[in-house]
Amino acid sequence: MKHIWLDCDPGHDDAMALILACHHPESRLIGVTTVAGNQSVEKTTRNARAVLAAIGCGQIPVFKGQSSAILKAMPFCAEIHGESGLDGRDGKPLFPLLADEEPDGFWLLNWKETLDKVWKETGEKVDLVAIGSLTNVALLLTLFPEVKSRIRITIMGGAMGIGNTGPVAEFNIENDPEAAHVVFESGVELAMVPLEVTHTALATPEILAAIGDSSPFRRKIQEMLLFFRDTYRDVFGFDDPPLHDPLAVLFVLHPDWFQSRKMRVDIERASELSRGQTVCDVHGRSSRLANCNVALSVDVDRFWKSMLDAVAKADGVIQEK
């Protein structure tokens, strides 16, 4: 059993990551922090709570994190995820939104105390899965460096070649390169699942058929992926949308289903052309020590089996209620 903390900016693929983290048999999701990215942090926080409630996991704590990057304002991603950050095809929020709820205390301290509690109770590291910009994570590591020995970090982000929101930059890293630099330089145990891998996990018509429409929940997942398909086709020209974020969860649960390589990864922060690039030293040409385990490929069939099993489990939980 892996203890997972998800740091996210819930859009459509983040919602699927929440389903996998909540309903995979080897995962225990212990908490969620939200960050601005796909939409404002107020909207991503509402979406996180809405998704968790919709999949029968509303008891999991959600802490609202940072509203902007360390140095610059973030551009949001309404062209992909809609005005709510998690729209349906009618242009309205896909899941019913709950009333805003602010836990007592400072979110970052609450987060650190939760991680400490798991460490004390189990003696096991928490797998912090970061599938948005790394602003929250950089603050955690900077203000509470003692957590570095108690966590592992796996990110969905970066690219070894072609980017998505920049020529060579991926959205999550480009949104806050300074935060990414802090994380990659921190010395924490780190893994990265880049675009080259996530672009192979496509929600094809066969996958949509396997999800089916036999229940209200399955129809909702269908609608979510169809919205994502349409916007991804319009912006990037993909026939089928890639399911980025669940792959970072899967890397924690089944690293043996991936090919990966430890290498040096540096974050470009100065160039006007390539700000946010993850510079991956694939062939070890620099003298710098490797700082990241980079995924190179994944067994896509096994991924989809796990994802479909998690959807089925969520559907069963909802029907039982």
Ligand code: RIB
Given for the second form:
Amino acid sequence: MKHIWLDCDPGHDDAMALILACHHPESRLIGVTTVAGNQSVEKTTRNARAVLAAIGCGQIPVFKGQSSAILKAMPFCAEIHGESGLDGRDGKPLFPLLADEEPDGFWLLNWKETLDKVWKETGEKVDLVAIGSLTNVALLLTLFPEVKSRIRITIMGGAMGIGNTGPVAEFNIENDPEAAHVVFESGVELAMVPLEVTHTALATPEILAAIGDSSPFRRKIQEMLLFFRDTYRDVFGFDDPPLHDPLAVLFVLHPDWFQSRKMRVDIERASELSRGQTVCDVHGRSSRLANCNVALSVDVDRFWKSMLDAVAKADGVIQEK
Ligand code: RIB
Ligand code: CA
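Given the form predicted alone above, I would also like to look at the protein as it appears in the form predicted together with alpha-D-ribofuranose (RIB).
Expanding to the full complex; the earlier chain stays at the top.
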């Protein structure tokens, strides 16, 4: 059993990561923090709560994190995720939004105290899966360095070559390169699932057919992926959308389904051409210490089997109500 904490910016693919983290048999999702990115942090928080409630996991604590990067405001990604951050093709939020209710206290302290409680209960490291910008994670490591020995970090982000929102920069890293630098220099056990891997996990028509439309929940998941398909087609020319974020959850649960390599990864922060690039020393040409286990490929069929099983489990929970 892996104890997982998701730091996310829901987002269509973040929603699929929440489903996998909640309903994979080897995963215990212990909490969620939200960050700005795909949309404002107010919207990503509403979406996280709405998805958790819709999949029978409304009891999972959600703490709203940073609304901007460490040094600057965040450019939201409405062209991919819509105005709400989790739109359907009708331009409306896909999941019923709950009333905004913020837990008392400072979100970082709430986060730290929840992690402390899990360590006391389990004595095991928590797998922190970061699938948005690394702003929240950088602040956690900076304010509470004692956390470092009790977590592993797995991120969806970065690219070894071509970027998405930048020529060589991926969205999550480009949104806050300074935060990414803090995380990659932290010395914490770190893994990265880059675009080269996530771009092989495409929600094809066969996958949509396998999800089917035999229940309101399955129709909603189909609608979510169809919206994501349309925007990814318009913006990036993809026939089918890549499901980035659930792959970072899968890397924690089944690292043996991936090929990966430990290497040096640095974050470009100065260049006006490549700010936000993950500079991956794939062939170990520099003398710099390797600091990250980078995924190189994934068994896509096994990913989809796990993802579809989690959708079926969530559907079953909904039907039981
Ligand atoms: O570049 C893809 C990443 O950016 C994914 O995490 C997606 O949700 C967006 O946050
Ligand atoms: Ca994301």
